[in-house]
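Given as structure tokens, the chain that follows is alone and in the form predicted on its own.
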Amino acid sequence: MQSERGAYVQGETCLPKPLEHLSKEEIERKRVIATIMTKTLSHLTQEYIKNGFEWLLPVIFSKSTDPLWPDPGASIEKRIEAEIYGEMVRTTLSMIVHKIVASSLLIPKLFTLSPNVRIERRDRCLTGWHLYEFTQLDFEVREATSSDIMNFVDKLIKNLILYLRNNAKDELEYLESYNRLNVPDLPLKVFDRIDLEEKYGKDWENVFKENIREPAWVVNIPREFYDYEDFSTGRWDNYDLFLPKYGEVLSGSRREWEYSKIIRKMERDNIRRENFTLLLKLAREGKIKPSAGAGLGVERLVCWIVGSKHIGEVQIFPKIPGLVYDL
């Protein structure tokens, strides 16, 4: 069954149609969303450059990539591997390892627009918030604290909304998003995951997003080995940014850099050391430096800005779990 806004309908969820199936009106809506995407990326990348970041090109294949384990939010159905020149490589799940190494050895402040391939479970097509191929605005800062990153992102989000309200008013009004997209007060509110679990239960993420009116932070989330964990208290020095009604759009942390801690956490979480040989070598030699950073989901951010019912609508060629279109 088809709906009016460029989507197939499955149950109560609208699944975006491929580009060649859109009507004239649906094409126009897609074009306006593409303009918002362009203005969003233009503004964000210039903000990073103005703040002293160097722009790295992305990595597509690598022997080492994000394990996405034991993060309870991960839902990977399969991992893509290929043989190149006699070596097994993987598609990028995120550039976390590359960011840590690059910021330690070469560039103290860096960012990249990184394509990520995560083959999600098919049922995640119905969340309206998941894709099997997407782009992250990934960044890392040597010697930064979590507060440094969170304060930077606070200003980044506020300035972006101000910019779009001033420079994309016609497009936002066409999409009926202008009046909804309010400039948030800073600093953005911060919530502890433990408090949210006590208040809302294990499904706190879905409840939390329905109870906030502005973007808000959640800290102290058990996650992968590279997120900093205080063994004496059990607290994690990490942070996720949530968008009202939509959910998590950014995930980041202060990083582990000490070899002994990284090894201990890998053993505890059953992480294969052979997938992180270079990172472990550099850490053992004391070449990995303290840093902090995050990855901002570009499609998720624009989905919230334009008020799309499904994140696939903001992609020219939708990459929806369980659906494979020609392009």
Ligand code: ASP
Second form
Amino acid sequence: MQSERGAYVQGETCLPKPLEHLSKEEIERKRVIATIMTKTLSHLTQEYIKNGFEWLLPVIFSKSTDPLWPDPGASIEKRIEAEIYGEMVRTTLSMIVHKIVASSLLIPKLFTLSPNVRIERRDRCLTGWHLYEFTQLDFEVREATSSDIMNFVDKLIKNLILYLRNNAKDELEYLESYNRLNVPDLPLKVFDRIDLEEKYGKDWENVFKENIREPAWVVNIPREFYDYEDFSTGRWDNYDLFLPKYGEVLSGSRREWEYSKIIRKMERDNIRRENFTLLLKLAREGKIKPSAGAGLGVERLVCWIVGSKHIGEVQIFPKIPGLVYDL
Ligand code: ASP
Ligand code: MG
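Right, the form predicted on its own is done; let's see the coordinates for the form predicted together with ligand ASP.
To see the whole picture, the full complex is given below, headed by that same chain.
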């Protein structure tokens, strides 16, 4: 690996270096990106609070976490389990189960900034779009529909860009992003995954992101049991937001809440019920309420805003698949 402009070069891709190896100019660029991160987080969290969401702190260890399966995009090399107090727990893959339970039992509108540990296959270091540890702005709304969430996200993205153009102009100009970052027209366009598959084939995600100029939605994607599936039509009531040239930045859905459906899907997909004991108990007792929500990848969003070649650049301590630095 040679060293070049803030990065280790591997093949065609530059892998971001740890802080202690950055030159003076590289430190300067990293500092400006950190300011964009601060302004982005400050704006987004205020928007959620203004819209009546409660802010939950994240969890790290739980008996239940996101199965991340079946998901055609997943490439988890290793799942982390640890024994504490004689019980087996897992590090958070996403707080999906917590969101469904908390929005059902306690807080109808919630969000959290949640560290997710996903030990991706090491070849994913080269995508420039994967990390083994990242932060998700994960949110859930009791009784919401998919359109409620998609409309909310449309405005969130548009307002964020407006905010940054007005309040981070110098930083965006320094990063050569100001002219690229246009305020999108709403509503953002919506595409059905079936049409994209027909048009672009199996690799539709990669072709699609090259063919959009503004963030755009893809709906109806088969995946984990918690996304709502209409058994009579085979349609999935879920949605992903894609960023031009970069890829998926947010995914979410209306949720399954009925015990019989959840069980049927777990059996079909070979999901181990014993990893979801509490969720199943609450669903059986009718305590899980319909909800919808989504998770927004914070580093992915900022990577697109600042125009980084590799997402590890927006982390102060890069967590690049296959590369374990000291910090
Ligand atoms: N946070 C979930 C995930 O990581 C997305 C969602 O809310 O559906 O897949
Ligand atoms: Mg998911």
